[in-house]
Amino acid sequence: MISYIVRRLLILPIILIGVTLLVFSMIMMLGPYERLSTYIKDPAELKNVDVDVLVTKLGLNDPWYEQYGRWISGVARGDMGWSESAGSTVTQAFLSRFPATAELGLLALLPVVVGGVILGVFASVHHNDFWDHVSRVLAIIGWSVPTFVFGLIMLMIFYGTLGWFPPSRLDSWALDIVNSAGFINYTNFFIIDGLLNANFAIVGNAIRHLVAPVITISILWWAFIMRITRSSMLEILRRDYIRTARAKGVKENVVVYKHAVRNALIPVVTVAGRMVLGLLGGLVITETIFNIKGLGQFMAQAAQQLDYPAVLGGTLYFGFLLILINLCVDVSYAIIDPRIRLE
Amino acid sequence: MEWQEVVIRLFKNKISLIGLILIIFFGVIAIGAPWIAPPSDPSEPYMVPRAGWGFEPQPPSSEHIFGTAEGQYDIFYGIIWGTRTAFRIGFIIVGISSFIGILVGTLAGYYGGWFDEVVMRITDIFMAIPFLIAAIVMTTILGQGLRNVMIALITFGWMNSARLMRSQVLSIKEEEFVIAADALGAGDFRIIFKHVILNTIFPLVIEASMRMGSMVITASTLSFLGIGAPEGYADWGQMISFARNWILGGEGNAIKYWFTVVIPGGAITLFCLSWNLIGDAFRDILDPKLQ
């Protein structure tokens, strides 16, 4: 068990310089002039400089290791250099996205775990009745709509005809509350900011923002843990032990949530780490259509304008974040399961 | 179970008989799609006609029966031509990412030992980069284009079936039938071809089944972006960019272009939904530990 720990936290370090050498040589497919517009603000700027003095003194046109070379030595450092579609340093702009990624995020996580596990639970209990095949089209519908276009429906009904579920993070009375002297930043969470400033009113707005881009994000990957709970619970149900409970005379409701449930849950705890990945793009897309300034939106954004140290960045960053989380998921995995003996 | 079988079943479920007269459905489209929304200009059949330049997307008229979209796309003409564009992405990138994941998978399970931790890894390291920040940056890289698209999500969309395929190859590996054949001397090749990938082939159909859905998605996501078709080519996910300006509506009014979004949205649910209803049926029959 330790070793196999010891043995993941040693590739960690492979895998993080292979995903950032496989960003970089798709960045390295650019010619050197292409890759110096991501360093030109103004095109106004290139009038009396020559091009090539320029590729030369930012070094782009120097061998592939050398320029990786200068870019690894700068993150050892702590330094992911400079992001223009920010106007930032790339460490800062993450700094400033991460509170409102994280909090849609661990938001989402919520509904989407307790209510996939209740529905397949649910649906197991009801196998091949009705309520089940109700529920079953129901997760492959969800499972089949694309996150944007539910997005944009839910945009079009609960923002602009109902006027309920707002997009951004905050109304612009509330944003200049939080931006104002006498509100204290702790953590960039804003509900738990309005909790701790006792100003409930942010709390409020903040939710009622949050409502439409958590259900969108949740909505895919509640159809997905249904379905895994729902056939993990079919197989542990026909096992000997749940078999013995009932005819022992145990009750059926404490047979299914306390014999059976527990067990069954080995198996999400295993595609958890799928999930995340998969809530990762969500968010880009979520975060794009309800204009909510995070990760996922400043990293469509940088990808599509080029903006090369943001996306190693951003990639070496959900990368670490990744493997971080699954290896989570592996050793709570062999904590939970005593059968499992890692090697 | 032998594949006929498999068939067989998968016409009396009716969960995948739904999904397979909806697949039915849109190949007809597909295929008919000349007849059905004739070209204005037949050497450039996929070029959606403009009816006008007006900004205002026009609602479902006698003439434009879907309405037409923002810069007036005949909607009805998109939606049309994008099916074919629909199947032709998903068999593409699903075809030949699961050739790879197929192979890479089998080699690895199959030979073990340093080849199967070296390529494990190489599979880690693709897998650690988030699928549609990879696809963005990719096509972006590329240029625009369905075909730079289609490089991109084929480049890091080969690895579930990859390790799918491995695990079957290990599971399979160990069996009495794999170890006759290779005392009775066939070769790897042989082994590899007969024995192993046609035994363990069906999770893969499965698996594959499902990825038509979400890649198909994730490409009209891209074009939704902006950086997949070209302006003006019958893509559903561009249908839908046409839309994201006129999601508030109008005049008191917020629904007042709805089928700019429900119509190409309805096309691309329907289309992913009959690929995940087959899977999903095809994963019951063959799991008989469920029945």
Contents of the next structure:
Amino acid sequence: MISYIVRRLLILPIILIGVTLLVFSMIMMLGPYERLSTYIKDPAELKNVDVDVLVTKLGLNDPWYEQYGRWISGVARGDMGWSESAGSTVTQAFLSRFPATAELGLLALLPVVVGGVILGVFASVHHNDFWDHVSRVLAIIGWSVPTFVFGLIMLMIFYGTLGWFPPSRLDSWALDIVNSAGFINYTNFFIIDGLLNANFAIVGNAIRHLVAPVITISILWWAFIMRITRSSMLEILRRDYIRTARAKGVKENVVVYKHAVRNALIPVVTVAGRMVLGLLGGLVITETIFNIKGLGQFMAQAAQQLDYPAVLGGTLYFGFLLILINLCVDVSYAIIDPRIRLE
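Mind sharing the form predicted on its own? What's above is the form predicted together with its partner chain.
Lone chain follows.
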């Protein structure tokens, strides 16, 4: 397995070059004046400057391979141009918004996967009885209700009526503390930074703001994971080796949780990989409803405003994230089922 991981890591730069070539081909579909923004670090550079001279200076009429070399060297340095929608460089915009998306996504990941797997196993073990029917109905409802509808219901009930879980990431008093000189922002993850600063009021406030959006995300993916787990478990429970184990008098808990569950997790891991990509890639609807300034909200605004550098930077981010997640999924296959050989 180690040699497989090493080979995949060595291939990673080649795959990334392919991704960057694809992204660069998108850039080349634009005219030189439109591509100018991808090479500008600050709009002040355009003041009192002849644009035609600047296009020539930056070589935007040069052959594509020369332009690609300059662009990829800038990307390698973290220079992806100026984002008009963010009012900063693309790199700064991503670094400032990634913690909000990651904090929300990672907190939603655990209840979704654990809850979905547990309920899926429970439904399969109680196949066609009352609890199975109840869980299936709840899963269908959870999968059918649009995210924006459920998010608005959560906002209306738990904030508008009860005042429990407000939108955004922190209350105004908590933001004042976070932005003060006495509070050190180590990671820009408010929960982690609150713990590192021993300020548990910030930790509690950050968690309070995340409850409603985490539930909103979890309902959709929980229903999906539960249905996948149930279907996979039902298939495994019909296998000959499960019947043999039961015929030998092996306890039902051992049959289910030792022999069946592990073999049923392969399709769940595949779906979970896609879910992680969606969670870390940005949750446009959820972030917009709950006023969380994350990557999803930023990329939606960039696309609406035709912010080419930000859109292209987002494409590179998604490509890199997809490659890493696929690698983790492949390795997880071999860990879950030793019969799968990656060598």
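Worth saying up front: this structure is predicted, and the values here are computed from it rather than measured. The term rigid core refers to the maximal set of C-alpha atoms that superpose within 1.5 Å between the two forms. Residue numbers count along the first chain shown, from 1.
**Q** Is residue 70 one of the residues whose Cα moves 2 Å or more between these two forms, with the core superposed?
**A** Where the cores coincide, residue 70 still shows a C-alpha shift between these two forms that is 2 Å or more.
**Q** When the two forms are laid on each other by their rigid core, does residue 289 show a Cα shift of 2 Å or more between these two forms?
**A** Moves: no, less than 2 Å.
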